[in-house]
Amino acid sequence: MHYKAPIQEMQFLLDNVFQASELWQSLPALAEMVDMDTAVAILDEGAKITNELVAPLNRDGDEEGVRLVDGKVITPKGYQAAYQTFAESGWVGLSGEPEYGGMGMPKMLGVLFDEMCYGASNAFALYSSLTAGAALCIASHGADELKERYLPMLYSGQWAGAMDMTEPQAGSDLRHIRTKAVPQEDGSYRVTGTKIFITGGDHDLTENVIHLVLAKLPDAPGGSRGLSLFLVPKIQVNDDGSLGEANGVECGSVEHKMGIKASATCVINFNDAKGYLVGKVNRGLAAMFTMMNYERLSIGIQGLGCAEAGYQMARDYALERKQGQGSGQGLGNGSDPIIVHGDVRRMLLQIASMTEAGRALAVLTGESLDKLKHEESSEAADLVGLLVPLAKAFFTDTGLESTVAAQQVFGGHGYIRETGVEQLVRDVRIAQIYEGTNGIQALDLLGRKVLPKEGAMLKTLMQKVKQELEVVSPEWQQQVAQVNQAFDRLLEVAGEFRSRDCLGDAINAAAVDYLHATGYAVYGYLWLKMVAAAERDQQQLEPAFVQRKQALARFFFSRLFPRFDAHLASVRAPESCVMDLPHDQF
């Protein structure tokens, strides 16, 4: 598959729309560790690697897939030697603690680095995310000796996480998870159950597999409220650190699905494993979305770096495929290349502008994410709330329309195997199921994040934006009175619910609507912020650079701006043409 990272376009968004290095000194953690010289030499290694090592996995890591064999996982060939040179270039302690061996870069850099990976291969990019994110849970809400035994081994690559929450017969509600935890005199746990749907539950790329288990105690409370949260080890680890004997946990079978082929999705046992409590008792689940907040953002990010790779496959394919009988403005052989065709650049420029805009708000996100983290301010609180479940469902809902949008520019070419788009399709729909499901992002965005406190969280989002948007220049100023009419609509709508009979139901029935329109407002913001970027530091960019970006900003504003109205008037829509339907005539 052919992939390359978009650098300009990251840095860009990093120095002149974000200032990101003006963040970074203003934060004593931060100010020493990296500048904006230290972050592109990051992306230009991090493009280098994911170019060269990752990306010629994808298509044979797909065909082939990965296998259990006499109970162990076999990775497609090829992954163990690309993961050992990952790994030892440090890129899976990228944003880890630096006192247990991590890098400590900021996550508005290690986001981008997310996405060169999901772009280069879904399936390879998941065991790296699985195992930063234990490792940032461990860091967390573990206890010190947890930490010193177990997150050098995890931010090294030398072993790799896991996160085990599902069940048979729990999914997304928690409530049901039966696996028990039985503590000890040695202040261990002895863990006993099933989980499925693990990524990376067990493979041959590390000699250790950590589990983050969720469990119950046999006394505790009923429901979500009773769950506590536990570090298993594939393999035990001896008090010197060494592996010693086999723990109790095996891969009973591994998924065959319809994408991410590469990545091992495994039902694990726990047959009396020992465990070691994380965080508080019956607190599991409160730890367990540290995690959850950084994974839903980075498997957002699958939806970009899968739109990215399809726009940069069907826009080179549209350069070079030539049809029809010319028009002037073919290469001399009496046919066009097809990107003269109308039909064809508007599929081009709407997977470019969304990809775009989905892009610096996964910055805007990870800046929020290091503000919460550095600085504890109730502003980054509020946009981490509200951003992350928009990020992770809008993402991948218009990730997969986007990685549409590029199989139909190839056509017929476009559904068989060969050209690889058709794959891109395939890996991105499960980015809108697992790790919540993007209805379970809507339901929290508006439910929980919107409407508690009349509206506290979207308020702080909404003054930030009219701040920043206030330096945008008057050629702009029609998009900008949109954009901001657009948030107190959706914060008008919001306080329509509060009068609503059934609350409930209406919130079910409007939730997605409202993450869409929400979706459309924020980019919309983001374009006036890169547009107002590109604009005033145009005497250092390249002049075809500024006038793409302005050409992709009037298509966004003329052609998809308009889908926030058609959200916002189903979300107005009376629940009742969603619920009167008896269960019977379904």
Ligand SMILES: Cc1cc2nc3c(=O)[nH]c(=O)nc-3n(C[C@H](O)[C@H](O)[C@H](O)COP(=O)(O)OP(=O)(O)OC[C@H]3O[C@@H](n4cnc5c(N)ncnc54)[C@H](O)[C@@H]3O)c2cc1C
Given for the second form:
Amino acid sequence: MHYKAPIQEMQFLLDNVFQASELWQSLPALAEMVDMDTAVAILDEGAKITNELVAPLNRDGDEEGVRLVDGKVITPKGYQAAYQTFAESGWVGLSGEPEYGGMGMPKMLGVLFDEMCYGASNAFALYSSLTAGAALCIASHGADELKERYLPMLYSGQWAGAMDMTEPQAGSDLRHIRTKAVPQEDGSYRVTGTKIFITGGDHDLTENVIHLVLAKLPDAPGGSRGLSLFLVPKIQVNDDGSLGEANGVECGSVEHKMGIKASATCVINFNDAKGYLVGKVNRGLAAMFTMMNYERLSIGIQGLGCAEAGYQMARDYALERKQGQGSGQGLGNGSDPIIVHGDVRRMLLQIASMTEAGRALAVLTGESLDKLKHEESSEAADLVGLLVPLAKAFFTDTGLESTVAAQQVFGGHGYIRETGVEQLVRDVRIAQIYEGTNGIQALDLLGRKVLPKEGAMLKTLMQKVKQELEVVSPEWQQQVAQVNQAFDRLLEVAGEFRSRDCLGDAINAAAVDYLHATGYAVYGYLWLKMVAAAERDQQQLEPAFVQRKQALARFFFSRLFPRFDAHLASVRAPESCVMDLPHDQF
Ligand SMILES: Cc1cc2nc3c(=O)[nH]c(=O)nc-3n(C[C@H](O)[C@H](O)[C@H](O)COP(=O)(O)OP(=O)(O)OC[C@H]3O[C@@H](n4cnc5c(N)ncnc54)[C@H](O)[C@@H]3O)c2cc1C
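Form predicted alone done, so how does the form predicted in complex with this ligand look?
Entire complex below, previous chain first.
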């Protein structure tokens, strides 16, 4: 597999589209840490390590997969050494707290590095992603002793993190969790239970794995209010920070999966394991949500990274593979490269225009997370609330569509393992499912974020969109009007929901279409923001770069934005067309 991080695109977003250095300078916690030169240097180094160290492991890792041997999880050849180099270079702690050894870099930059990692290898990227997420949760909710003991080891990559929520009877519905935590006299807890599907639950890349486990106290109230969060190390940590005895944390088995075969997906048994409360008793889900907001964005970015990798492979193949003759752009001497054919161009343009808008949404979401962390503004809280479920589900649904389109460009060769593109299709598929299925993300977006408070969160986003689109040049006014109208209609439809008979069913049946409609509206806004920046800064950018942006924006509005109408029509359809058929007629 060949993958090259799209550095120029990334720099364009940070510098020209989002003018990130202005924000960084205005935030005291970031002003000293990062400017555009530092950010560009980090992107360059990130590209080097992902292109040269991570991407070459991807194919062999898929062939070899992980194995459970005598109770130990063995990762594929080359993983250990590569992970060590990756960790020693500080990448796991890129956005970590400087007080505990993290680099303190903004999430706006972190999302771009995440994309490089997933573009290079999904399975490899997951180990560091889960570790960074666990560290974030401990930094946000852990007691000082936990932060001092665990954060430096997680940021340095010497220890890894895992997120332990799912049980056989508790998937989307975590109220059914049975894992128990019993308080001990010394203030610790004894944790017992079985978790399934735990990514990076055990492996040989690090000397310890730190589990963040959702469990119930003996007297916990029923429902999700009864869940508490515990830090449970695989190996106990002595008072001086050295490793002690094994802690009753065992890997029962590793799953055999459709994709991400080099990522260890484990059944983890906790047998009276010693654990420490993170956050407040019975408030575990709220604490876990800190981790989940970042993990959900990160998993969304898995969709983007795969789409970009697929685009690169398909573009290169389309420039080389000769079949059929084109008219106009055809070379006229026998067969032409398939890039001359309208249908092949359509597929490539579709992947590129969705991926570039998606990358812009990742940066916007990262910017909102940074503002929420450092400014605690209500605008940022509204944007994070809306954009995280949108990014997770829309990036991954359209990421699968993009990788399938890339595979289609290869014809039959795309179905054969050698070309590598089929691995992307298999690897990206899980991202629609884990971290909360995309159906659950859509319910979160419509039911919890858009509908409450008369659509207040959506109004915050709309205000920002309308204000920013005021500066777009006259040439794009028709598209500006389309985007503004799309947002007006999203708000209007949200209003209509309140008058519907069975609100719960109506939301449940329409949420995914509502999320997709929102995705196309947001991508419309971001395409206009990108062309406006490219045209404004055209002296500084190469003419071909500006021309490409304009062409992709035109393609998006002509060929993809019309999908908005179809999704909104589905949202407006009565829920009876989904709910009326009796169960036994299915
Ligand atoms: C490879 C892999 C890695 C994973 N990694 C982790 C990990 O690190 N940590 C962890 O804790 N878990 C992990 N998971 C678990 C994952 O998050 C769950 O599988 C996922 O959240 C869905 O739960 P479930 O499989 O029980 O499906 P279910 O909850 O049974 O859902 C089945 C279907 O019903 C739908 N559905 C369920 N409830 C509703 C509802 N109320 N309204 C509408 N539709 C609904 C779902 O959208 C889905 O389509 C992983 C899973 C896999 C396969």
